Every structure is written in structure tokens, then in C-alpha cells.
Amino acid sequence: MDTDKLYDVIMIGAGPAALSAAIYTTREDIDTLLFERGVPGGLAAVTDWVDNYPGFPDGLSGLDLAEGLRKQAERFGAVIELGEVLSIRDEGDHKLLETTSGEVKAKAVLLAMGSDYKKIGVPGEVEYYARGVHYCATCDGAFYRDKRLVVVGGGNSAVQEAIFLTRFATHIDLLVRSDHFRASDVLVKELAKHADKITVHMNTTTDEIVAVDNKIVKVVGTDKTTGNKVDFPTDGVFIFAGLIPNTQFLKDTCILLDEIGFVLTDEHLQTRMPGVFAAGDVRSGATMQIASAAGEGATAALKLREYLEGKPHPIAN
């Protein structure tokens, strides 16, 4: 990375938008940069099995699909720094960025960091995590071969990674929060067939995570139809609460957020800051689908061109 360079587009995060995005700019000689402070791919490198995704009619794993994304960005010319952006100011003809890797200059941006695994702020959550607590069933799935298993959720995510687990766990209970389930119809009757395996416990709150010498033992929850405390013995809980965006950084700026803190944009996917632009599941009204990602950045990249090239858009209110 060029301290010194002035860039066409900075692209903050290197997921499915970012990626997309990038192949358009790169293809058309716009001096493209990305920075990722995780895995170049986002949360698709990290998810099992992607049956939806247009083009592949027998699936592929996320990690095949974020490597082909990267390859192909990298392919045109875009290059991709491992960092964090912690701040980015309007200086009129460029946005200036600080980064973990110092500051750096570009005449565009798209915001395209993406969300994050959502925390649901239970005792022994925050100490175990990576000790027994997991957001993450295809990175640590394997740890629990032969072992039982909570699973905390109630929605796609949830669901689907319950199924994944079933290769290694020997049993799993499944805590729905709510009488219902938010996950698709697909999904759930998917997850009928393995019964055998997964007992699904619906109107039931996770409580507590318990350990004892430092190895979780069980979670505790209550049954909110009777008001009992359950007890489910466990070597391990997986936890599917949803997503957050990461727009930490961008609070103390112009660039406006909806209440939950995603990116507010207009129809060109402009921000309020003048040659920001967003895209992906950072945006507000994202669809959080792997597709629809790719989609927005392929948008988001003919925008940012139209802005370079002088053709600026009315700013996002």
C-alpha cells in the first residue's frame, strides 16, 4: 500500500459486494484498493454449503465461492490490504482514511464492511468465547466430534448450521427463543429429518453458560410457558443471534445510520458523505443474501465510475 498515492476507490472490506464491485472497477483501469481487517470472502468464506447462489446448479462451499470472487478481483488489478479502517474524514477533493496501516487517500469509497456475529450478552458468553461458546459451526464444528451440543437460534442461519453440526455432534438441543421459527420453510423441514439427532426447544431463553474448571458443562435457560429453569448438559454452544454492522467508525461522521446502524443510502447508493457509496449487508434494506451483495456492488461500481468520471449524484438526506 502507497501512503503517499492518491487512489480512484478505496473499498472498505473485501466481501461478496466488495469483491464484485472490484472486478468492475479493475476491469475498467479504475485504481481500485481494498482493505479487510478479516478474511477476503466476509462471512460467505466462513459458511459451509451456498445452494442459492445463480449459476451453480449442485451448490458450492462459501470458500470456493469467496476464493473464485478474490481471484477474479485480483485477476484485474485489485488489490487487497489486510488492516482496518478506523476513520475516514471528507477533505473535499479526497476522502482521507486512517488505517491500522497508516493514512491513505482516495477520490471515492464504498463502505462494504459487511456484519458481524451478534452477541447475546448471557453470563459465560464473553469468557468462553473460543472456549466453548462459537458463532462459527464450519470453523469449529469439528472440535465436537462425538460430543452434545446447544445450539442458540431460531433463524436460517441457525437452523442451517444445526443440520451441519449433526456430522459431528452426537446430539443437539436446539433453543428457539420464540414460538415460532424465523427460518425458512425449507429450512425447517430440512431440519424435520433429523430428528434423530436435533431436539428443537422453542419458547426457550438461553440464560447462562456454565462451566466448571474452565469447560462449559451445560446452559441454562427458562421455559417461558411453564417459567422453569432447564438445564441442557453440553461440551459446547453455538450461537446464531443475527448480525451487526460493523460501522463502528463511521458514528462521529455525516454519514447517516438507521437505529440498528446500518448505512443509510439513497437510490444510487450514495451516502450523505459526497463519493461514499455502500452496498451489501452494511447497507440499510440489504437483503443479507450472498447474491443480491454481488449484485449491489456491481451497482455500487458503476456509480462510483459515474462519480469519478463528473457525474455526481444529489447527496443522500
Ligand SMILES: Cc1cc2nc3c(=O)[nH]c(=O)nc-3n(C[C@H](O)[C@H](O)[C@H](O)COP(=O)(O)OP(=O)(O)OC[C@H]3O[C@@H](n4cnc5c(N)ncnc54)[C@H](O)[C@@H]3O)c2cc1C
Contents of the next structure:
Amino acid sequence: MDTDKLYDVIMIGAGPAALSAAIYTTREDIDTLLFERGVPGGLAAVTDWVDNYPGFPDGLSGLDLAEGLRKQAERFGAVIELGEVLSIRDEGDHKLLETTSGEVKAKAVLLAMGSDYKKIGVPGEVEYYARGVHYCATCDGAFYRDKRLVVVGGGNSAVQEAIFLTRFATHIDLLVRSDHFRASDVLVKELAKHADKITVHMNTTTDEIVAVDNKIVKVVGTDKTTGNKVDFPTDGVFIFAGLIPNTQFLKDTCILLDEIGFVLTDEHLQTRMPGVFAAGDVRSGATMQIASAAGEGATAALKLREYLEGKPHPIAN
Amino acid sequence: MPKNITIFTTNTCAYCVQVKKWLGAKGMTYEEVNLDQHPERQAEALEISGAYTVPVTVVTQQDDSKEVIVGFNLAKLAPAVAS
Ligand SMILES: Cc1cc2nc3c(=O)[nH]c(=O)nc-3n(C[C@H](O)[C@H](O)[C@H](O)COP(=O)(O)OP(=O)(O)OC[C@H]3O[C@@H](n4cnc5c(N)ncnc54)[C@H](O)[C@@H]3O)c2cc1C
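To complete the pair, please output the form predicted together with this ligand; the form predicted alone was given just before.
Starting with the chain above, the whole complex follows.
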């Protein structure tokens, strides 16, 4: 990274959205720097298996997809800086970004920070983080060989991760707060094939994670249909209960966020700050899929090019 | 320059790939203990880090003191291997 240089584009995040955008911008010789505070590939890199990314008829591992995207972007000259963007300021002809590697300037910026798992805010969750409470099955699942687990959530990630964890755990209780799954029918059908290991508890809240001698022993929930407290003996808990956008550092800018905190854009993926675009999971209305993040990345790259060529679209209010 | 570096990993862990790639780019060699291949060493990783997670990187300095870095944490890893 060069702190004296004025980059054409800086992308915040290096998940599928930004890496796809970077393939397009760098192929057109648009000088592109990406900031990544975790792993290139983003959430795709920590997904065990991806069956719905076009062009891979047999599916592929999330890690392989992430590596492929990274290599393809780097092949055309994208530079990935490992660090975090802390703030963004509009300085008229350029944007100034404060980062953990220093200040850096760009003519245009792509917001592609995606989102992270929400904490559910129950007793025990923070205290036992990484010591029994987890948010990443591909990272931490291997520690639960021949153990019992609780998985919390009813969306695609929760179901997919519960299925992944059956390769380690002897038994999994899946606690779903609502009376139906948010996960796709395909995944719910797949889940049914694992009924020998996964017991689904619908209408069940997760109230407390209980440890004895620093080891998780149970999750206490409530069966909403009866109002009764229920104990789920377990060695660990994996929580996949919704996502929150990584937009905290945008709060004091003119960039508009929706009520949850996702970035609002117009149909050109422009935000309210001129020259700042958004793509992928961080964008309000995003469909939270790798293919759509990649597609939005490609669109954003073309819009960035138009902006850099001095053909901006008027920003809607 | 550290005396040696050991990384506890699993097959599916993206952050493990990141630690290995980062050390590799710095020309550093390391021993990898893949817990999917060596589940018998899981308790060792747990005892060293206190956490049920990988990567766990153990940097042994020339004076045999050890630094343990949990996750892909450049703020800790970079100074540990530089010293
Ligand atoms: C368990 C799981 C399974 C999934 N399975 C599938 C599937 O099978 N098929 C599918 O299509 N989708 C799947 N998804 C969804 C898919 O992973 C996401 O839709 C996709 O990764 C979104 O891409 P993105 O680039 O918008 O964001 P992300 O992948 O979230 O990438 C954003 C990146 O930005 C970085 N970042 C955030 N803030 C900053 C900052 N301030 N500075 C620097 N870097 C920052 C983050 O570290 C992250 O790497 C799954 C998700 C999960 C969690």
C-alpha cells in the first residue's frame, strides 16, 4: 500500500463482491486496492461447500471458490492489503480512508464489507466465546468429534452448518425460534436425511448457555407452545441467528443506511456520497448469495468506471 | 528470527490457509499439525490456546519462550515472528 498515492479505486472488503469487481476494474487497468480485515473470500471462504455457484456442476468448496476469486483478481493486478478500514471522508475530488495501515486516498470507493453473525445476547454467550460458543462451523467444528452440540437458527446458514457438523458430532439439537424454517426447501429436505443425528426443535427460544467448571454443559431454552423451560445437554453451541452489516464506521457519514444498518443505494449501486458505491451482502436489498454478490460486484465495477471517466449518474435523494 | 513455528489447523479452516500463506510470503517455515489427520493432538491445541478453535500458532523464540496466537491475528503474529 502506498499512502502518498491517489488510487483509482479502493474496495473495502475482499469477499466475492469486491473480488469480482476487482477482476473487472483491474482488467481495464483501473488501479485497485482492496482492504481485508479477515480472509480474502469473506463468508464464502468459511463455507464448507457451495452447490449453487454457476459453472461448477458438482459444487465446490467455499475455500476453493474464495482462492479462485482471489487468484483471478490478483492475476490482473488487484492488490489486497490485510487491514481494516476505520473511517471514510469525502474530500471533494477524493475520498480519504483511515485504516489500520495508515491513511489512504482514492478517487472512488466500493463498500463491500458484507455482514457478520449476530450475537443473540443470552447469558453465557460472550463469556464462553470460542470456549464452547462458536459462529463458524468450518473453523471450530473439528473440536466436537464424538460430542453433543446445539445449533441455534433456522435460516440457510444454520441448516447448512448443522448438516456440516454431523461429520463430527454424535448428536445435534437444532433450536429454531419460529414455527417454520427460513432456510430453502432444498436444504430443509437435506436436513431431513440427517434425522438420525439432528433433532429439530421448532418454536424454541435459546435463553441461556450454562457452564460448569468452565465447560458448557447445557443450553436452556423455552418451548413457546407450552411455555416450559427445556434443557439441552451439550458440549458446545453454534449460533447462526441472522446477520448484521459491517457498517458501524459509516454511521457518522452522509451515506444512508436502512433501519438495520445495510447501505442504501440507487439502481446504479451509488450511495449518497459521490463516488462511493456498494455491492454484495452489505447492500440493503441484497439477496445474500455468492452469485448475486459477484454479479453486483461486476455491475459496481462498470459503474465505477463510468464515474472515473467523468460520466457520473445523478445521485437520487 | 524464531526458533520454530507450529500451526494447528484443520482441512476446512480458511483462517489457517491465511496464516500459512502469510508466513509463506515472508519466507518462514513452519510445522503444521492438521487436527483432522491427527485428532489425538486436539487436546494439546486446546491446552495451549484455551480455545476450541484453529488456527493456533505457536512461535518458539530462540530463548525457548513461546507466544501463542489464536486465529489470524496479524497484530500479534507479525511482532511475534519479527522478534
Ligand atoms: C455458513 C454460510 C454458508 C453459506 N452458503 C452459501 C451458499 O451455499 N451459496 C451462496 O451463494 N451463498 C452462501 N452463503 C452466503 C455468501 O457467503 C455471501 O452471500 C457472500 O459471501 C457475500 O459476499 P460479500 O462479498 O458481499 O461479503 P462477505 O463474503 O461477507 O465479504 C466481506 C468481507 O469484508 C471484510 N470487511 C468487513 N468490514 C471490513 C473493514 N472495515 N475493513 C476491511 N475489511 C472488512 C470482511 O472481513 C469480509 O471478508 C453462505 C454464508 C454462510 C455464512
